[in-house]
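Just one chain is shown here, as structure tokens, and it is the form predicted alone.
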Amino acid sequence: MNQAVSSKPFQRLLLTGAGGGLGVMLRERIKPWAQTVRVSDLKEIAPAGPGEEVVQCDLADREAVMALTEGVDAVLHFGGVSVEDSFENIMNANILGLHHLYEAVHKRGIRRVIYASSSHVVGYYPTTQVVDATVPLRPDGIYGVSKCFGEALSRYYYDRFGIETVCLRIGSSFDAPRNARMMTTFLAYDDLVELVRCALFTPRVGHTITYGVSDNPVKWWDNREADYLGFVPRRSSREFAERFPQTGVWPPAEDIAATYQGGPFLLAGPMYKD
């Protein structure tokens, strides 16, 4: 084995959701950390490149998930439904599928999971309140509820079996903010990669909850509870301020998308679809 390969910290990392927006970006950026990166998604994705393995997998299939985790050192779990959807679709991917994953992680003896949670677990807090990792959960939809389940399930597997998890309450991770709300929730790709790196390489994390957000001028989330990860965002939505100039027009008081942190996700829930 040559030195370039043997010097990589991990033998094999598993990235689920590798066909999604964040998964596609992370797929290339995590390669320096492992000799082999196993990438997986429900749908067909790009063929394996150097140092990669591609496995198509349905998280709702227990045996397939068990096979998916063989020989893995750590899991970066970005798979599942990432928007508001029917309960059945969210349940199969985000609830049943996550249980299958943690059971496999436990049986395989894998020691750490980086779990892509969401800021939508606290989406019903008002935009006038700054919240941290200790506040009661207030999800803004069924998708948010499924991420609350994921945080609770990962807590159970840590308390019962010692499997460490870092739950990333990701805001809005894109190459640039796409609307005025994202000026607050923006998480630059560079900062997401750095957050994942900190979550993966910190020697002891126990069960950690951290908000995934860049150094934006307006802040809804307080990350002091996770300072030991050493995550310092380098990017900011300030870079894009000219795209969303302040107008001086105030939204009406009944506009819940402007009142609560969840924004338009609150309008996507079942009570608004009927």
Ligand code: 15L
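Positions refer to the first chain, counted from 1. If you superpose the two forms and keep the largest set of C-alpha atoms that fall within 1.5 Å, you have the rigid core. Values in this document were obtained by computation on a predicted structure and should not be read as measured data. Compared with the form predicted in complex with D-galactaro-1,5-lactone (15L):
Core-superposed comparison between the two forms: CA of residue 47 displaced by less than 2 Å.
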Given for the second form:
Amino acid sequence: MNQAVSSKPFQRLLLTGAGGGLGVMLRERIKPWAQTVRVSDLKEIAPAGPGEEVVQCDLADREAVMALTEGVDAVLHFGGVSVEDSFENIMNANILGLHHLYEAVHKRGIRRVIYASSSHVVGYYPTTQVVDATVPLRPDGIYGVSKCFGEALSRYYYDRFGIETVCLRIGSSFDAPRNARMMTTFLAYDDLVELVRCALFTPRVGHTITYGVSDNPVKWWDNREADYLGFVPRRSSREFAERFPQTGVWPPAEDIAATYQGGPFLLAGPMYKD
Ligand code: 15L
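Structure of the form predicted in complex with D-galactaro-1,5-lactone (15L) (previous: the form predicted alone):
Next comes the full complex, and the chain you just saw is listed first.
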């Protein structure tokens, strides 16, 4: 942070995964926070606008990740594989790539990472149970397992080197819920931006785990453990209630996509190449 040079709180923020659904949205909304936002993705993304730097980067390439982090004050890590995929793809981006990122963050002396984890680290809890940040992990696929790795890796880098991370267990962040399950897991874009802001600007966060969810009528996730972030969701899936009305009909017990919080992710993996 350098307030003498700029009225913006950060000199340079790094946003990875800037070509993904959340990355494209965040890219616009985080501009007021930094003099320069370095945006990065594996694929080609829109060219740099004012106050931006664009860097194409494969997280699996250690040297490239080292270069990507030069001159960065804090990282918003939304890069990597964001759904169930082959183990190879998940391993390269979410395991190897994340290790490269934390090594680079450590070597560069960067003090904070906001990590896009996922609710799929607890996707095997039943939809009848409310869980908080302290429950044992129950991932619902290899993607969820890779997010558990990210939470553990960031914990280690905090305990060993004091690098602060806020792990955001994001529910379903879209412009609107896309199915009945998302009436519970919905995280409106406005609320995601506010959660990222709280995670970035709260003075001391240590290693924090928090659920990214709007103020939806049905709740599976209890965020009390992360109260000190001051995150208060202002939006709710109630705004879309007419799209997915409550039927009052319980799904059959053998329908695991309805029985467990992870929903369709339970049916997606594991997936192997060939
Ligand atoms: C996730 O972790 C995915 O990244 C996202 O695409 C959604 O599908 C979300 O979970 C979900 O559970 O709806």
